[in-house]
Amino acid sequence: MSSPSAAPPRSAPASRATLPAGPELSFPAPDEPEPQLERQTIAPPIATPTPRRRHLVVVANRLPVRRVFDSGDDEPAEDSNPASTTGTGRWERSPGGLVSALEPVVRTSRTSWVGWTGSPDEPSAPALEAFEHEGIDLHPVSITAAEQQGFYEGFSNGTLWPLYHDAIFVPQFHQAWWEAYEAVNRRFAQQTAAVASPGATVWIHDYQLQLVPKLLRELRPDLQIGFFLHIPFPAQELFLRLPWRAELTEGLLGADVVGFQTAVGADNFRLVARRVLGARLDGRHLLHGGRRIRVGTYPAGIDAARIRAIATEPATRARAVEIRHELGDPHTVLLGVDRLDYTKGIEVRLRAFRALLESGRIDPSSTVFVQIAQPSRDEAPGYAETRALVEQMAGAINGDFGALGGTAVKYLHQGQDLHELVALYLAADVMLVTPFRDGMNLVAKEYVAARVDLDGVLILSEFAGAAHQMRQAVLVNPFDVRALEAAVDEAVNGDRRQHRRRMAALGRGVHRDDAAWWAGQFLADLEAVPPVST
């Protein structure tokens, strides 16, 4: 699982520490073939992305910038233009996929974005103005404190996040949390109206914004308007419990096109609307209303190219062996790397981990576990007991496995930019990818495209998204404490020719279906709506 494209036998746990000097870049062929992902409801893939004409709207629950505030820079005051950079900070692009993924289709067209700037009144004016920000005009929609709490933390985080996510936590129905979603998402579709040039190309994203598509058509109709939503979309029998079923259905079936991550989500959709709302099924397509709403699946993918690029960057091979020796030289690395999230499955790795320590599977004094958990939503139910749990675990591991020169486990409460995350890819023998449920997980495509050694080894959750196109990973059960046993066992102490092969493999995948490819499969079938006659 090392880093060196030449394998040194397991012994020489020294070794681990070189990378090499340059990557591999010919992918070669594992023995068997590799197999192909299923493109039913996919057009082929786009070589490049088409010139556009129409004004292109990109919906989200978040803006592609932050705010930063540098040393001596004040709070934002109540009346502060967000463009400003005097004495209320600067913005700087967010980190994430999806500004990343639209980054060849905003070359070739005219963008604007709707979104929130992530900080409950600022300001407290009903409009906030609009700003620029590298080459795309951003528009900011205003939340109050108070729907922040029903809207963001309540609907959407504690009703809506578990639900979809198969009830791992139990979801919670206020209708107080439902009058605050319904009230931002009315908020969020009158400025996208106001945006949008006539016949413009809108592009809503996830679940949060679930009532725009029908919303914003009755404002305009003339618009081509389509949604994505980048979780699971769940089982009609767990959809059913939510009280405000039809209008989430409906909301959704005001787009033109309707997408999902994979095809089981797409057909759980296509049975709800027709039990709730009576739609008819037409091919892959839904009648409702008088419109064909075309229910596709389009795959999420990463920027694989710079990952791989930044990957083969000098300064970031060396902070992988840097990281190496931080953690004490040991023989093999794993890594997990989530949001705090009790969806991730950090809980049933921990557990799979001791037991392996506790059998002698694995050697504590050459073996550490880096487990990075990216604080998220904080206030929204569940999420400060999973913090708590994970905690434990990992200290008590800690205390019964750990020697005075290191531990076993390294818990960091805390999020990482991209180049550190890179070279912690670049260190890690292992990655342990493995959600109870995920739309798609694009760590590990990440964690694929940064091994252009062709080295590590990829453990993957079943129901992840990912799975269903990375099916060369070693994929796991990760309800099952044995099978991810089995499975950490299989990547430490496996025939490391074959992981090779495996991550030929992956790594074709991964480049093959990029961001840029997920964007122009979109977008091309919504542009190819036909327009409507106003």
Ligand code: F6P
Contents of the next structure:
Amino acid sequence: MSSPSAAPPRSAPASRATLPAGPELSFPAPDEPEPQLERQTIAPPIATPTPRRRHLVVVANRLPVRRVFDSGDDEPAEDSNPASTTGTGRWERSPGGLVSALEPVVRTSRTSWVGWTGSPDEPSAPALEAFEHEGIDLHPVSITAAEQQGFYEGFSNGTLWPLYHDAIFVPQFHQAWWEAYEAVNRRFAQQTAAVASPGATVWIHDYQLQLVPKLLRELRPDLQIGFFLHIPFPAQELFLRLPWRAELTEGLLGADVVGFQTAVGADNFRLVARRVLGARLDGRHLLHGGRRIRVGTYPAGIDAARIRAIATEPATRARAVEIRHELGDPHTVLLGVDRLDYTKGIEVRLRAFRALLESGRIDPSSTVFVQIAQPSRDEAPGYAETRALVEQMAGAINGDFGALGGTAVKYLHQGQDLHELVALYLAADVMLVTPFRDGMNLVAKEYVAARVDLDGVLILSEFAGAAHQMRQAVLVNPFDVRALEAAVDEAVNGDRRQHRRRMAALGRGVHRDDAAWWAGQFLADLEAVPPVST
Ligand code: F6P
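Show the other one: the form predicted together with the named molecule, since we just had the form predicted on its own.
Expanding to the full complex; the earlier chain stays at the top.
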């Protein structure tokens, strides 16, 4: 189960009782069947969305590009327009999901994207110019430093993010943050209204922009408006804590289609809409304000073919071997890849690893745990504390179990490019994806797509959206340190043939329900909404 020709052959599996296989764990029964399970037996996969004539406008907090500076470049001049494609620095596609997921769609229709550059602008700065990148018209939305604090670090990531992740970290409620959120959402709606052609399809993304559907509909009733939430939608007891619950629910119901990662999220939203606004149920639709709103489940996928292609490149395979060598050619490599976030459960993972070392079930001289923790939201509440805790724990494990020649935990507080990540996936015998709560978790899917050799074991939290599809993973309660210990033990010492069978089944699902399928399903439902005659 080691990386290609990298590790010594595994010793015979220990005769240890194995954990129950993923499919035997049961999930809450939502009133809506998981669509991907239906599809496995009935519907053929949708590989490419059908060609469309309508203008597509994607609205997301961030633009799909980031500014990079080549060596020798200066930082951008104070007075330079950040949207300028000339001058210092250049724009490069951002790593990660959404733009890759939309690639097949972008090829079939004219696409515009409304979003933030990620850097604050002064209120007096000139409006950012639109520019084109890789065939998409990009329309930057200006956000001031004060708005970044109130809208992004505040309401989005100090109120909504923790609340929607089951209040793992205590959400804060501040009127000033709400006002910034409202102001920025209004600006997104206004800019989108100015960009969209008559009758265009508009797809709004994620928790930062939940007011945009309603605000946009008020400005442009001719548009087809879809909204997709990438993170969990919480149980009503949590959502109802929000002082602005009615406004947020109204905001979402401005869409024609409201999409969620799991059927549980969709059910939670239907309950909230009925309770908060008295919306009525019509099958799985909601009736509100004289309109019929489709509420559906669309589990996000990855560009699995791209990951597989990278994983089969000789250079990637060579890099995987090199990584293991750099780690001291251990027998077993465990891997975690996360944004550094309190929802990801990194500290419980470290606690379980420590317990396994203490009990002697894992030998520190032949095992390395690599934790990639991508820097994230440094200024938002809770993130600095999480970083300090994780770093203290990793340091303590290395102090107690490391050797002069090597460390038990290799911790990197750095992002990695996709090629390096795929090499890491190939180098890792065991992948730990153990968030306390996660909308989907695409790292779990990337790991599986990279394991073209069928080696490697995925340990996956029951509370990641991905667990609703990836039932052949070793599923685990991420709050239960002993269950995590048992899962790692099973992954390292369990029946290799069984793990290979599970990996093969996981791979089929990840390739079938990929990013193109996800986007195609959502847009097909959205474009089936009858246009409004104006
Ligand atoms: O998962 C939610 C999400 O907002 C993603 O859309 C995004 O890629 C990630 O978290 C990172 O968020 P941020 O934009 O705050 O860096």
